[in-house]
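Listed next as structure tokens is one chain, alone, in the form predicted alone.
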Amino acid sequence: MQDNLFFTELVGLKVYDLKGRKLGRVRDAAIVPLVDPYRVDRFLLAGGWAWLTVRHDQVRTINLDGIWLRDEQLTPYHSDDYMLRLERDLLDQQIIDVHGRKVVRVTDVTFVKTLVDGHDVLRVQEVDIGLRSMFRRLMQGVAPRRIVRRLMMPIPVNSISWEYCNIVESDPQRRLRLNISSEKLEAMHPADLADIVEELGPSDRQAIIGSLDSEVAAEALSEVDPDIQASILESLSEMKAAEIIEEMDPDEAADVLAEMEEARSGAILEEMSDEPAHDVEELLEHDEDTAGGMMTTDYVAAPHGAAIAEALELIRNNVEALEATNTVFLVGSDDQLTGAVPIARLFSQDPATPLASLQAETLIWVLSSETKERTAEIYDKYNLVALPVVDGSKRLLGVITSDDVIAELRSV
């Protein structure tokens, strides 16, 4: 047999001993996620001068009239970081609805009541966030519980299954004790995760990003407003910030480091691996309002005299660059830009075919000192998918992609 009970109904219920004598009233309830993430493990009882703890296995019956015990050997309540208290830690708190991909505020909790080994057990079923739960709270203590239930029936239900809830906890150690996992967050699209991060306060943003896998965190941060990016990374340890920045595209990493205090960005760069740190430092040398400040150093370049087979091998060894561009650039012995070949052309030709024979007839490029505005105009005029950036000697320095231009247009 099973039935539903709401937390607003649970709070204030009288608790009776084996002889039917009142011991006190329920003031809170707690789950212990490491043991069971759904079952109400403890009822916290206000009786006399101290709070008492009622274990789930000490309960016989729970209904709207009260709680009757089958074991009355109660112990004083002591705070426990392994317990998630529903009144203190969940009610009126922001949580993440990973299914709806949004931040919500909890106004009530729905339990399902089941009969286990002859006694009642409560399990968290949903968190309530709508008008119905607000009505229950407003009517708490004003009208009998059964009447409140009848009055609320016309109001639509608005709730989230407990399995889709991710609790926001800023203390890393308590996150661990409460067994708060980031797996469901990591499965979300980076853009959705970024929207959630932007809705949270500074400490909660830090907690969420700090708990994520570094690659996932980097993808999410790439979708976040640059000012927020910098503030989040500044709040993390230098090692964690370095791990995340290493996973970002070099141009995005340079942009976010440029927003930080020089001492802080320098400390993070020291924690980074040599190669990504070198790429980012090179980009930081360019003025952010120029083509050099827009470009990325993730690209594929092949010697001018190379054949298709050599280019394909370079591509296989630099898959990350393909996420940004669909072009192989040709360079001379001194890294001077000589041509560009769309990658799609490589797959319809003999592997021994020289790359230079497939290059585009017109090569469009831009100097690293060119302004952002003029660079965007060139990109749009020639309908490009990748725009190489060179220095005064026409040495290839980087590439500007569609993402870079779109980001610039959004900031205007």
Second form
Amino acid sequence: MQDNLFFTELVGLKVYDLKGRKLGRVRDAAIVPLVDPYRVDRFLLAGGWAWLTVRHDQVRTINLDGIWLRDEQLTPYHSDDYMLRLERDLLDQQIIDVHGRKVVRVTDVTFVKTLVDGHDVLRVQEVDIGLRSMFRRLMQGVAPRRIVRRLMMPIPVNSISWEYCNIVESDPQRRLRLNISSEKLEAMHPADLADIVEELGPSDRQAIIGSLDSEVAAEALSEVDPDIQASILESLSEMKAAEIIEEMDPDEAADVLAEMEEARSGAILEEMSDEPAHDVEELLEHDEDTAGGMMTTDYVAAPHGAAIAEALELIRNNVEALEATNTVFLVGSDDQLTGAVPIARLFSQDPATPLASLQAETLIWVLSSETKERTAEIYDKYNLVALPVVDGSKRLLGVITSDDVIAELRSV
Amino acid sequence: MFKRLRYHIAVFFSVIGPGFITAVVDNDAGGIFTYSQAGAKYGYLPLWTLLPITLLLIVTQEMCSRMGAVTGKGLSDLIREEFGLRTTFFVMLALLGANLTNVMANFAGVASSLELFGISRYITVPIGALIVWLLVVKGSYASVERIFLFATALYVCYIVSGVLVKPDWKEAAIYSVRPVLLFEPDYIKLLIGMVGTSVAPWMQFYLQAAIVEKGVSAKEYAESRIEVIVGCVVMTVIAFFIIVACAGAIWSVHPRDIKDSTDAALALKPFGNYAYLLFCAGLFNASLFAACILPLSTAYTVCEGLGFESGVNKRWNEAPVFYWLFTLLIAIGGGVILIPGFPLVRMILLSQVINGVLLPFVLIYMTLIVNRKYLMHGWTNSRLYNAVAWSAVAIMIGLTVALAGISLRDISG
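What would the structure be for the form predicted in complex with the partner chain, given that what you showed me was the form predicted alone?
Zooming out: every chain and molecule, the one shown earlier first.
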């Protein structure tokens, strides 16, 4: 059996010096993640008038009866930003369980005891969140440690391996000092990340989104409730917000910016590079409750006279636009919508075939001023994947895709 | 200028809900009984207490809603983070006890209000419990809140029935602002009861959780604060009309003690069937409404504080503890009403004792947390506000503990 110790058991343990004299009791323990993210680096003990620090290599043995030291050169405790103090910073706080994809609250910490160079070292193994750890907390200091151990056996365990735990810390400087990286979060699915972000308080939300890579942040943010999106972006620096918004789909970017106060969204648009800013500004012109407000400007349009080869080239240059649609639009000289070609048809013919000969039999479109409800109806009626949006003189302005329609239907 | 005003009005409507619902549900079966009793026995005299009650309510509720908006966390979450698991556990345990007895009182209200229409409690209570259960288990937060807001509108019943009784408005107006203190044990006990029941621990937890769930941000807080204040005022207006109705119908004829709220309703009969029916309907609505909110709020709070998954938007297997707690609170709260000879009055008194023990802790923790800079940033209490807040907390604690003492004596006596 592995030799485990729980944080609840560690707290209150008596600490003895070389001659077996009691120096004090353990009050807290700290990890220094920059040095070793698992090892308990310091034990903080209260003895007499001040808190003392015991380094991990000053310990000889640790067991349920106490801690025996092999070196008595203890230093007074002073607060240190590089320390993650378990009692103060971890216990009862929220952390992200990257594996289980949710936010959980820490009840206790399980250590595993190993022998290094002939002395005991504690390494963090798991964070406990279940009923058993709750029982330990409630009984802490009430009943002897060995009795608590025996009594808790029938209660099921619920723990998360320490490697899957991501600490939530809103101060960016302290994030660096505690070596909190966003790698684990960035590896999650954006939708799961979005759920987690929604569950946290405002300052933690901002810290997490702000620390993520802009592309991941944009993907996750797109899945978050629009109100929250706006409040998160407003709290970030204009530059960071602009970076994230550039990575979002233009229609979603426009929706978020429309939620913000004008001065703020203007400043963010200013920070953005010209092309995406221009797309978004165009979208912002449309009323939110119309087809124009639903559409995105990310689409592929080919000149009416073009051949398949040309269309394939256009697609290669704009793969992202096709993630949500399956259509290449044909436009005349003045951007007028003349036809739509389902992409699948591009592969069935010789590359020199003119696109116009492959176009869908009926061309369906909506005016940008059409209401949302009616737009959704048309979309549904014709079983479309991409619905083109045009202005009064039939110039192609944008495309409505399934995610826009689903979002609309869900919000009713 | 006009555009800004319109923006603020739009924000106001987007934050409406939590403050309103919390304050209005405060007038549950127990509250209605207390106010009816006040009007029936002392007429217009106790009306002056409503003004201080409103102020106390606003001060305590405002701090919670501010904490919710700024931290994005529930009160039980914050108590857990700031004061640890053991404290949270005992607070939750007490809250569970107090709220369970409160649920019982409200199912009793459902039963007795409909018995006036001749419908047996063996039909109304199970059906009422089932409706409440289905509403929350099958609904989403948005739909549940919409139904709750509709239920708050039904409190207008009391205003209409109060008007129909044709009370003496001049007297009512005068005594609303003229404090009268009679040195009579029953009168003092009544005043303590009126103030003591006005702020209950569950309200603090519910309000803050609802603000968080609603996603009110610090930026929208100005509007949210107005919503909370309006809610508290509406609650007082309803209380005013209940007192006035009973003063006009019972006290002006012959001052007496009433047995329960239905007793008050029956006394309204000579003033027309409408006044009587509306009073009953109001009681039914308030009881059912509270019987719905209390279990919901309790399940939320307890799960949040102890770290279980919670929320009406989650499914049963995602948040089992939440749904089981909710279900059991309704099943037990409604079930005991059907047991003949169940000591309901004692349970209600017990609930007041637990409330009295719990409230000081909740209010003190709350005021301590709201002053922590690392949580509230620029939103801590100002020094003046702190003086007001701490005095309000002290008054509330004093009166609630006094009420608990009285209840304890009544239980043993």
